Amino acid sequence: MELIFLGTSSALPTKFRNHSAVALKAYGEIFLFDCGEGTQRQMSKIKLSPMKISKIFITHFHGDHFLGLPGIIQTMGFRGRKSPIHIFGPTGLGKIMEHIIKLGYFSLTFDIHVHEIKKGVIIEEEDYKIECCPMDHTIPNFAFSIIEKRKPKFLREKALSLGIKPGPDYGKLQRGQSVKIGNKLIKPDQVLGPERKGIKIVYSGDTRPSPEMIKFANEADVLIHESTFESKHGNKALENGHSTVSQAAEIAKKAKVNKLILTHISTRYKKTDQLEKESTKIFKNSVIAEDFMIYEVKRIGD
């Protein structure tokens, strides 16, 4: 499971962060979470195709959040799509894709299915879900976590020891199905352990510090927030509908979520490194997003 860094910068791009965009490799899927002006660039740049994604979270309809819509929607048409792809977001959402199919001359070769939001489960699978909170900002703004749902441990080393190679009979046994090993039949209980908690992922969007934040992040192995200013412009991303770094730390903190990943930085800020610096001293797990940095995702206690 790996989070992609595609945009980290606030309201304008720079020469080092692009719009806002954070794609997430995981089940077999790519999830991308709003997607800001010149993604599809930024998806080349790191060689990860946009014909993969099955989903699109917006968050909210700040051009900096969305604007690669018809860019990426059209590219998709050029080159053939065949599947259908599912975009999440505020109410006005089937407006605005509206007006993008609209706009230019281009061949939709997909079905396109548009799901406005309300506080919730928005997704259910076998598994994972996916919620969304309102969170405070401008105009209205949803936060989303992905939540996995509780499985079995792996045992790795014993699959190892019975002649099971890494690769899809893995997957087969944690789905609780049978694989054949030679002569042998592998039953999953052969290789699966106690019941462990799933990973948690929750996406900020922009926000103003939020106690709702603290609930819905709750014991989240990532958090990622926005943290658009240092702690000395606190009136102006209070008035802007935004977070400061120390915020975003105490969040987490309160939240006791396992790793803190701030992005959505002001143009302002050449460097981060004092940025990190009044992270780290309030919550020590924390870091500051960069275009194309990947986190792996791992268990809280892995």
Contents of the next structure:
2 protein chains.
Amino acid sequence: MELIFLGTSSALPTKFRNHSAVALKAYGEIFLFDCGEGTQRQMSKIKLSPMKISKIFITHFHGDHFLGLPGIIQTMGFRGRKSPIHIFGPTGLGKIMEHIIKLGYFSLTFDIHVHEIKKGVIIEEEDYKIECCPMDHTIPNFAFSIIEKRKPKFLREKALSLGIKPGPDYGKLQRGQSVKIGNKLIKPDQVLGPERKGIKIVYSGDTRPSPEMIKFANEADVLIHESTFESKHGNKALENGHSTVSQAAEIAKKAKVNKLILTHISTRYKKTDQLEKESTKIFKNSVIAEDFMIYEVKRIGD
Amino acid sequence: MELIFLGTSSALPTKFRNHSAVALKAYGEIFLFDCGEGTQRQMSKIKLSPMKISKIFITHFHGDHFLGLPGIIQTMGFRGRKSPIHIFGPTGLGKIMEHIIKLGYFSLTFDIHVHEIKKGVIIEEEDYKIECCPMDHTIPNFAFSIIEKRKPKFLREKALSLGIKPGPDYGKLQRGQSVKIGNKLIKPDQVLGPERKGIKIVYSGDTRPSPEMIKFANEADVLIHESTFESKHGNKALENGHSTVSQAAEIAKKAKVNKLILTHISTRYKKTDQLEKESTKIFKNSVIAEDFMIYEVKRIGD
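Okay, that is the form predicted alone; can I get the form predicted in complex with a further copy of the same chain now?
Now the complete complex, all chains and molecules, led by this one.
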């Protein structure tokens, strides 16, 4: 499971940082969180094909978070994409997509499924679920979490002691189906361990430090949180609906996350040593994201 | 007068080439020809401010030539631009701009003047005029020329012999006004030399090799012409409404231009030595454009 930072700047792009976008390679899919202008080029620079994106999540409708959509959609059409794509975002996404698909001449060779989201679970698959939660910005902004639905451990010794031989029955039980051994019905919970915590990744979009985030990101393996300014520009953060590095680090601490990755860095910071110092002081396991940074998300413990 | 190549790729961006855009710094203005996705970032990379762009010319409505407009407009608003901007393009520009200004939340702090163009002179200023001419692509595409209106030489010796003393009268005559010396009326043409050819720059947009271009680019100082493919992919060029390098070079030769700059290079060409060889064989003074290439346009001769 890999997080690939495609754009880590705030409102304006710089030489080294493009507008917001983070890709997640997981569960045989590519998920894209935000899609600022130039995201398709960032992807091409690290040979990540937009054709493989299955789902795009837009946190809010400030241009630096979604103006890469028209180009990436037209490129998918140009390259003859057939598989549908799902795009999720706040109320108004439908209208915006109507405008986007009228921008010039191009072939739309695939279906676009538009989902306007409300707080709660927005995707429920066998392997994972995705939830969203409103945050606190100048306009509606949603944070997203993607949570692995980890299967419980199969208790082989217990299965053997119940007389179940290795083979197709093991698979059935693991998938939650009962099996018959002689005239005994064996239920899955007889051979499966307790529920196990799956990998949880949270992406904030743009937000003030929010108590909602502390709950939403609770015990996440990775929290990707905006931190547009350092503490001494706290007034600017407040004014523009953003967080400072310290505020984001406090959130991470209170939410008991494992790793904090800070992004959406103001153009005023050419170097980020000072920001990282500010963050690690409050929350040790934190890092300032850079464009093309790849973070391998690993399960902690068992 | 400087031409700054901001994007020289064809439909898809590459690591080294962004989508189409060329800036011209001249007459105290910045003119932008095409504005592919990511143009604002290309500009920021070479410290060229979008705030100083006065006029944008869109050749046609394929995404790689105009999808940078929403971002650049929102950035101008974000930075509090006050001066109006003029955008020129084929029929349909008005509708497209209506969609563009509905893409999300942003402040439009300045006026956008939209001009749908037809063949002929589209701008006439004291120092220059701009013309457009339809070319031959799969959808309507216009080429643009920007022509300096060069003032005739002031014949100082002749003025002195007519009894006009150096001073404000010289300026009046140079500006085309008559002056009275004693009871004699001196007309400008008595002290001005013959008309002089001003600098002419032509930009093709996407086009098949077109006889119209030979006339339109006649004796241009610089012709910027698309050349998506090398000759051996002539069938692909034909199929997609593009020119090969050789075809563009032939156009330059027939139009008797001074300098040919080739752009809109297919992603298949990582190196362009072969393309340049193909071009210079037919038209010696030619070069393959690269992103961030700056070409200083100088007057030839007097």
